[in-house]
Each structure stands twice: as C-alpha cells, then as structure tokens.
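Next comes just one chain, in structure tokens: the form predicted alone.
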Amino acid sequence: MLDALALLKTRRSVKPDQLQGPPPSAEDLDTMLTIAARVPDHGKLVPWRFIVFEGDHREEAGAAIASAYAAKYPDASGDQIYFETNRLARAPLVVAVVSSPVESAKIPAVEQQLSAAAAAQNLLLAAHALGYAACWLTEWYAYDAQVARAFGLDDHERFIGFVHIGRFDGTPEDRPRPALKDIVTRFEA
C-alpha cells in the first residue's frame, strides 16, 4: 500500500470508459465503503448512504437513466438512448454517494452535504490505495428527479455523485494544478 503522502500526490481520475475489470472483490469493496464512511460527521448524523451498481444491475440501472432521457428528449436517436442505457456499464463497478441530510436544529443541511462529499473523496482515495482507478462524476442524471426516484432516493436526498471504479493499465495523465501563489492568501489584520 502506498504511504499516505504518495497516495494523496498520485491520485488521478480515470475516465469510466478507460476502466477495465475485473471489478473490486467484495472484500475490497467493503474496505472502500468502510473508509468512505470515516469522514467528519458533526453530530454523528450519518447524513449519507451508498448505492452499489454491479454486474448486470448496471444495465438495469442504465435502462432507468435511458427512460428519463427519453422523457426529456422524445426525439432522441437510438444511438443516444443506447449511450444512456450504458452510462453505468462503462466501469466494472459504480457507487452512488447519496446525501441524506437529517433534520437537525444544530447542524445545517449544507454541512451534512459536505460530509457526504467527503465520503465520495474518501471512496476515491480508498480505491486508489487498493490499486484501483476511479472517477467521480455528476452527469445530468445526478440531478434528474425521475432517476432519483428510480434509484430509491427520498425527496430530501440528492446524489453527490457516481464513483466509477475499475482497473487501469498505465499511468493516468495529470492535469495542470493551480500554483499555490494563485490560491493561497494569508490573513493579516
């Protein structure tokens, strides 16, 4: 396993259609999800949950995405519908991270959503630490009410994103990163 700093310095996103199988083992997936759940959680509310899409269920979920797409775009071509049907089949495994805020007088919903986002980031890091590649996406269907209902989300829940996980043979390209001088200021009164 990579040491912590090397892990953080080398994590890169890999496009879902570049991810190959086999998917993570059940043991590796449990490890990833356990690590994903180890995030700051003010009030211990557990304001997030995970939906795992694996095997043939990825195509079944894709059918729900395609149905929502067809409802939005009745003139969609067969190729477009086919593409939408395969949205979650591009990677060997996909985990949806769902923000599920809990009613609280002390902890605002936005803070709970940030905890869910931290869970998605931890999932990416855990996948990388175990030798997998991953990509966190929020495409149009992450914001679609019909898809949310089809995937069992309650009215108060929303997708933080879909984390696509698989294997990648090679070294992912890095993108330009901002220089610290451009993003860091020091407060001086």
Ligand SMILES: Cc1cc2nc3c(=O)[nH]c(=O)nc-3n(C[C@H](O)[C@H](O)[C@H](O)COP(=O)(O)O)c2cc1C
Second form
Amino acid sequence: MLDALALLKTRRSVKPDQLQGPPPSAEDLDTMLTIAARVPDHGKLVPWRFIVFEGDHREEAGAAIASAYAAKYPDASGDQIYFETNRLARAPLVVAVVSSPVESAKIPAVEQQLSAAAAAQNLLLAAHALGYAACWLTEWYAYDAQVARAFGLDDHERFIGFVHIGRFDGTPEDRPRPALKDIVTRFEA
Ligand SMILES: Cc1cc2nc3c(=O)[nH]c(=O)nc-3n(C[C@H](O)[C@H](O)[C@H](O)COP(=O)(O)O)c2cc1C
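Structure of the form predicted together with the named molecule, given the form predicted alone:
So here's everything in the complex, that chain up top.
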C-alpha cells in the first residue's frame, strides 16, 4: 500500500483499452465505493449515487448505448455499432457517478454537482490506493438523454462520469503538470 503522499503524487489515468482484468473483487469495490461516498457534502444531502457495470451487464448496457447511437446516426456502420456496444466492456468494471441533486432552499445545485465530482475523484484515488488503474470519462453517452433513461436516471439526474477501472502492468507514463508559478498567486491588498 502506498503512503498517502506517494499515492496522491502518482495517480494517473489509464485509458480503458489499456485496462486489464481481473476486475476488482467485491470487497475492493465496496472499499472504493465507501471512499467515494466520503466527500464534502454541504447540507449532508447525499446528492449522488453510483451505478456499477460488471460482467455481462457491461454488454447489455453497451447495447443501450449502441441503440442511442443508432438513433442519432441512422447511417452508422456495423463497426461503429459494434464499438458502441463494447463501450463499457473495454474495462473490467465501470462505475457511473450520478449527480442526483436534492431540492434545497439553502444548497445550490452546483454545489451538489461539485460534491458528485469529488466522489468521482475519490473513486479514482481509492482505485489507485488498492493497486488498480482507472480513468474518468464522459464521452458522448454521458450527455445523451436516451442513455440516461436506459440506465435509470431520473429527469433531474445527470452523469458526472463513467469511471473505468482495471489493472495496468507497470507504471503509466506521466504527462506534464502545470507549474505552480503559473497557477498560484498570493493575494496582497
Ligand atoms: C469530467 C471529466 C470528463 C472526462 N472525459 C473524458 C473523455 O470523455 N475522454 C477522455 O479522453 N478524457 C476524459 N477526461 C480526462 C481523463 O479523465 C484524464 O483526466 C486525462 O486523460 C488526463 O490524465 P490524468 O488524470 O492522469 O491527468 C475527463 C475528465 C473529467 C474531469
């Protein structure tokens, strides 16, 4: 297990087609989801939820994505439909993070969405801590109403993202990170 700072300094996304099985164990998945749910949440509204796609259910979900794709693009090729059917089967396991804002006079909807984004980030970190690799994707289907209905979202809900989780042999190459001098200023009146 990595120490906390090493963990935070080394998280890196790995694209779904580079993720291998086996999928996370049920115990590891519970740990990841428990950590995902441990986020700042103004008003303790629990304005998010998770949908797990695993095993053959990934292809069933992919069929719904492919069907939405075919409705948008009636001339789609067989190869493209196959690719869409396989969208959620590229990774051994996928977790959709759903923003599910609650009616509140006090807490703005945007804060509730930000809490859901924090849940997605916690999920990435928990996966990394447990030795898995992961990637947060939205792609086109996170914004498609037909897919949202097929996956059981209510009208007021939206996908924050689909976190693809699997294993990666080795250490993924890092990408350049912003220099602090470019993103940090110190307020002086
Ligand atoms: C809300 C959100 C949606 C994203 N959707 C996509 C996506 O659809 N496709 C993609 O290639 N990367 C997407 N990314 C970026 C990757 O998750 C990842 O951050 C990026 O590849 C950089 O890698 P890093 O996390 O190691 O810095 C998204 C990131 C966020 C925060």
